[in-house]
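So this first bit is one chain, no partners, the form predicted alone, shown in structure tokens.
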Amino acid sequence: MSQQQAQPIDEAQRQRDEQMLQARMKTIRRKLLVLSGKGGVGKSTVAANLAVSLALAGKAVGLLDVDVHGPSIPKLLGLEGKQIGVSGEDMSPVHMNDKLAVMSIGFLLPSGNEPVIWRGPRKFHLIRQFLTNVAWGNLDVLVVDSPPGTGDEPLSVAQLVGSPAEAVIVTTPQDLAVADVRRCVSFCNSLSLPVAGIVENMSGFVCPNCGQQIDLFKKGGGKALADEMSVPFLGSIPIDPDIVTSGDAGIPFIDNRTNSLGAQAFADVVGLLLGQQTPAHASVATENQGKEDRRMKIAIPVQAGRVSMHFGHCEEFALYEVNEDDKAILGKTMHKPPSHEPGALPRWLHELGANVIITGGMGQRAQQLFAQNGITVVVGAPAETPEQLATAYLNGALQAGENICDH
């Protein structure tokens, strides 16, 4: 009889848990999971260069370090020894500053000798409760760093984010490390997990003397495997002497060099990221630039006055160009589509100058090749009219469900 009472309590505390992770996703408009298909490639590095580059580029960032068993992203920005604060169940994340707040299972360990020896599920619980009680408050973009390869750590990350979420995978130029990427992206595709992109790290040594750059390790290899597997390439990171230096420093090289070739790679990085025709990694020099860095143009497909339950097979676009920070619709157009080619709406819509596109359903491979343009994919929409859905975005109130088109 016990066992018979206890079954719906349980259920019941998982109901809350879930509702209460969906409440805290829906205040972050974009994931990022930073991926490799194995270690040594240098994917934290990436991962937290990018999150600072996101942070100078005017976005309110979340950096997130779900590698248990070799947290290394407290050492890179010089946050080592931080303590986070408790509020009941909520965590408070460490605040590199303003724009740019941090989580890490390093905070929460006694020393940085102190080895986790922990099983999947403890592992799952951690992971799970970053993502439900990490006071995060409202981010444009989370970037989540992952342990190596397609394991417990990457799968319980990509399952529980919940849309809208994308892959930043992180390669070398030699073939063996090609190959494990190549593995990683068919587990974002079984996992429908759209990939925003590769990007190729120490693709070649910049020499401290000279400025000139050698291809050690060959080069290449990242864009052969993008080209091969349709999915965008991001840039080539060279080696650099600093990166290093800067990493071991706690300084983040972003900040460090922002003129080198290095810094220069990562700002191109985030320029493709935020669709972007020039990479943006520095502060906006005047208020108006910074009022327009926030703005957004939302597409939502149209059928009947309500969202196309398939972007494809809609009568007409609605384009909304959106104040990010007042929370406010500026303008709104309607577009007649062109002829639903592949790849033709996402250029299309990218040319239109679309940021995101809020639709009932969209396949695997079309939500790709929007991420390629810069666009990114909100699916599950429920039938309401474009001006409502449009609204609830931007408030971070959309109630986002399963994606009906997923071919």
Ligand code: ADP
The other form holds:
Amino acid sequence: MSQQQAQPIDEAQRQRDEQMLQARMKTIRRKLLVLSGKGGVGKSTVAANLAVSLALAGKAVGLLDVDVHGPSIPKLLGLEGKQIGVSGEDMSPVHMNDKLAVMSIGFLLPSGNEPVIWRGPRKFHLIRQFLTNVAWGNLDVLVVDSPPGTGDEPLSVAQLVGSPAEAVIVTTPQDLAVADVRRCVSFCNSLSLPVAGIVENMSGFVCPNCGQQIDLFKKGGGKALADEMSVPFLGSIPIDPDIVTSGDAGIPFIDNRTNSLGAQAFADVVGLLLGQQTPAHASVATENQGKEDRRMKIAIPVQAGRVSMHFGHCEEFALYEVNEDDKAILGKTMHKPPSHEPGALPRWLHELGANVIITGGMGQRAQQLFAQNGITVVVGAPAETPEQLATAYLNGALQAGENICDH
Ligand code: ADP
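Compare with the form predicted alone: the form predicted in complex with adenosine-5'-diphosphate:
In what comes next, the whole complex appears, and the chain from above leads the way.
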């Protein structure tokens, strides 16, 4: 068969795969991708305990382990050797209880000890299959234990899961790990993947004798970084020898030690996650099914609660995620701008995923730089609150006047 004949079949198959993936993703209200700048920081431990804690909070939870290099969820939850059901193209997950279902690449491997050495396309195909073909039923939350780093694999996971989804970034307190997280946040920004927050793991040590917390290493790097990058800080999980022994014994730490400082720390993280106003939720409502969801981000420099007249000299930026179709504001985050150097703000706002800037005034050079970054600039905005301006822009009712300040 010639290549020309084969192509339409491949395209039809690709479209079918895409539709199936999207249909599956629509049965899940909230998707949390647990990421880390590198391996060994406790990403899988955090993913597993978050999933168990969310289930304890009464949510219908799926835990999906697509860490192709070292799927450790079956071991952590005592599910090694469990068989998964297969019906047609669908795989049924392993149920820990009536609230928590688990699926891991580890269930498909012949031996838990064998390293996974697969080529890129095979890994991509496998990740896609896992996202498409697992019959979760309706879920409140899917927690995804993603491959570590910011390379092709976590990129595939983020792209396949699609929007809406959020990242939970796990780090340890040391400077080196924190530097990796900075890359991780930029990675999320470049994908317009909202960061639900940073978790600092292995932060301080809980003495097994007295239960007191001792700060063995430095502490607070995760919080400082979250502040610097204007993303939420979800909390610190202490180093707790019980986390290792529970993991080794395959008993979820949270179930095992509900009164410990570590368990409390996980509960606090979950409390913050559940309390968050997530833009993600809004568009999963069933009435939206089948509709293309057109999202974008509007950035507005703010001074004393109103739009800044001098773009480069504002206190902070309000960033609105909006749905152009519904003309709805889905979420708002506030960001401290970097120091004022030529070109820094357009680059920074581009990394934050901004598509439109609304401001009182802006110099010509800055306007050119925004245009080069593919960002639309609206100058001459009236001195209103950022909410009023974002809403007016969405409704096509923004009355822009003269450029207030062109230097
Ligand atoms: P990753 O998924 O980032 O590679 P893991 O979750 O597999 O990391 O954790 C690596 C090791 O660190 C495991 O042995 C785990 O039990 C241990 N660990 C993770 N978090 C903690 C903690 N807060 N206290 C003590 N040990 C921990």
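It should be emphasised that the depicted structure is a prediction, and the values quoted were computed from it without experimental measurement. Positions refer to the first chain, counted from 1. For the two forms, the rigid core is made up of the largest set of C-alpha atoms that agree within 1.5 Å on superposition.
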property: Rigid core superposition, residue 331 Cα moves 2 angstroms or more between the two forms; result: yes
property: Core-aligned C-alpha movement of residue 301 between the two forms, 2 Å or more; result: yes
property: Residue 15 C-alpha shift between the two forms of 2 Å or more, rigid core reference; result: no
